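A single chain, nothing else alongside it, follows as structure tokens in the form predicted on its own.
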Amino acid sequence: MLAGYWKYVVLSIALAAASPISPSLRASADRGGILVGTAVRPEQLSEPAYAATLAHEFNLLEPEDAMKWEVLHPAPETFDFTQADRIVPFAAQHNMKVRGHTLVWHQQNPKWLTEGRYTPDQLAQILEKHVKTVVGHYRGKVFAWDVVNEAFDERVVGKFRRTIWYDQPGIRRARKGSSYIEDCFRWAHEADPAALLFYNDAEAEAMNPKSDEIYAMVRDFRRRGVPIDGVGLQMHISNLHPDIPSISENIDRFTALGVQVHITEMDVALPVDADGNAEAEDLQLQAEIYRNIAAACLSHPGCTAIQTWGFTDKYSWIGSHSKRTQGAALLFDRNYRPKPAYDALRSVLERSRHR
């Protein structure tokens, strides 16, 4: 008892001190029926001022690699979800949904997978086995999965990328093209027909050949009965002048479809020095390209979701992505401070009311 209590008096002090703005990012998405969510590290969840941030801040979380086959498929026949089942208690004690991401991926694939030389009919066998499993392991706890991300690749256009699963060796059917996401989705939907199921993808946020690839796929799965109900836009944004009307515009096209649309790893990397530090300038020009596209979603009944890439810079990607170039891409500076880009998302959330 006194060792809860005094692990519930530790993380008091850390929301006060790391979240001084009210209301929250999540007060103010819940009294508008919205979800916003960010990407988690298991590891970082002993951190008192971590948890009390993603406990308060947010009502949605995803793992950031807690979920991926080098972590939860280790052997051929050894499922590990010591990670993972980090992840989704504390989602569940502070009544958070949980997003899973991501059942297949031409990345963080282990060796055994990735160097076995299989057949296209073992290999197919493999992947239906690994995607009933994970999806049946956390059969209504996780409310919506990223079945398949990035297939499509972004220098050919037109062109699925080259992975074992589509054609290295590829898994069993004849036909190519989006028939192996499609297999994926009907497994994941056989193994939990309550959750929802999402094609998630980089560089097409925008109008352009990828996404409109990505848009023909959705349409035909929608067509013919294929289990799909959403797509994630994921927003890594390096770019500081993105074009928000033709984001605005994409997202209405693939919702006019019927499916949701979830902004799923936003961040808006920006220059900065040696030490990490961005220029106040590039901060409010940061706030501006949140506000800008929390508001395009927003704007779209069925654009329900604004998750980011992790919340704080003390663990954000960008800098070691960059060679330490970019940062400063998050919500949170290194010390849980909010910055401008909190509140302009959190002005957005207040005006809104989705549902």
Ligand code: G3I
Contents of the next structure:
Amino acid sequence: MLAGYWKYVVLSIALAAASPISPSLRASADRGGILVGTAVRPEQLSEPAYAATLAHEFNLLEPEDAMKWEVLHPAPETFDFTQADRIVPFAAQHNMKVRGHTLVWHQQNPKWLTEGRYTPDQLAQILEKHVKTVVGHYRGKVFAWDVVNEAFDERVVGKFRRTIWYDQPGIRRARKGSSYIEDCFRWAHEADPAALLFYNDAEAEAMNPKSDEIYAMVRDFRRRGVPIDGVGLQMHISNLHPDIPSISENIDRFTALGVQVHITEMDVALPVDADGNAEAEDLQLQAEIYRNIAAACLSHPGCTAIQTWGFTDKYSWIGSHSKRTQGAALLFDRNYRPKPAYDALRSVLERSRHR
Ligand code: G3I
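Same protein, different condition: the form predicted on its own was shown, now please give the form predicted in complex with the named molecule.
Then the entire complex follows, led off by the chain already shown.
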């Protein structure tokens, strides 16, 4: 234990000393009043290089899976906060903010819930209890929540995704548009009125039919006083030529509604060989994408957080979800060495102090 601690201290000092001229990401971000964050896995916090890099570079973190239903709510009457409760104190010790992810999603739900054949009334009660218990548990500790995640269907324009929460059987609001989402935001707000409440989605980063739908929902919520504070744009990128002006225009229209935008899950997946290595040329292209997305965000005062979905290529969902054909998507390589993408992001954060 002690040996582990000293390794951690030595690593922290080494990282701090690694670059006497260049500040860390978080030092640059702090000066500009920006949050720079990453998704984290609790089982890795005991790895010295992981913990030291995390604490040194980021002022924001978000549990990658540890706050999802299957982890937090393993049986109808059981809440288990063990995993997430390893992450939240780490953030407090290192003066980092915590984003919570996610209260309502169609994936990573426990079998007792998905196979329980509950009625809409029962489901509404179960969901209300979950939202209020989880948000209440972290009241004052989680500053922002992804309340609802990926509720729009990317295959059918203008349609809500058909899920247990929406219409299968739904929580008493089946096929009534966003009204089930509204309920969730109101429950979360009751449990922690100070927490910022976000709607988070994928493939809605640029101007497109899906982001149009989300925009219409957020505008409606704002007009009617539904407590929504922000929109999370996930930013999982695998096309190496994203439409930056369109992403910027989208951020522009959301922030004009008076809500914040967070980039919540950024990674840029590259083709990799059997050892997980990407081409040098692609790593440069990747750096430009990080640079341009960060710059697009920071050109809007309402875009207040840039978060990546993990930070070391040693641990990322991309490998297992692409049968190892893609990877190298993050800011640090598998040995925690900063990549060109790291330098690109830091240089944008450095300039952010002038915004
Ligand atoms: O729970 C089992 C565990 O019991 C088992 O030991 C382990 C062995 O591999 O697998 C565990 O389940 C994995 C789970 O993460 C928890 O670690 C699943 O196989 C794995 O598929 C699952 O992947 C997560 C994925 O969401 C689920 O769709 C990724 O880690 C996570 O990065 C990813 O995150 C999502 C965001 O929440 C929402 N936006 C998209 C993003 C990427 O898909």
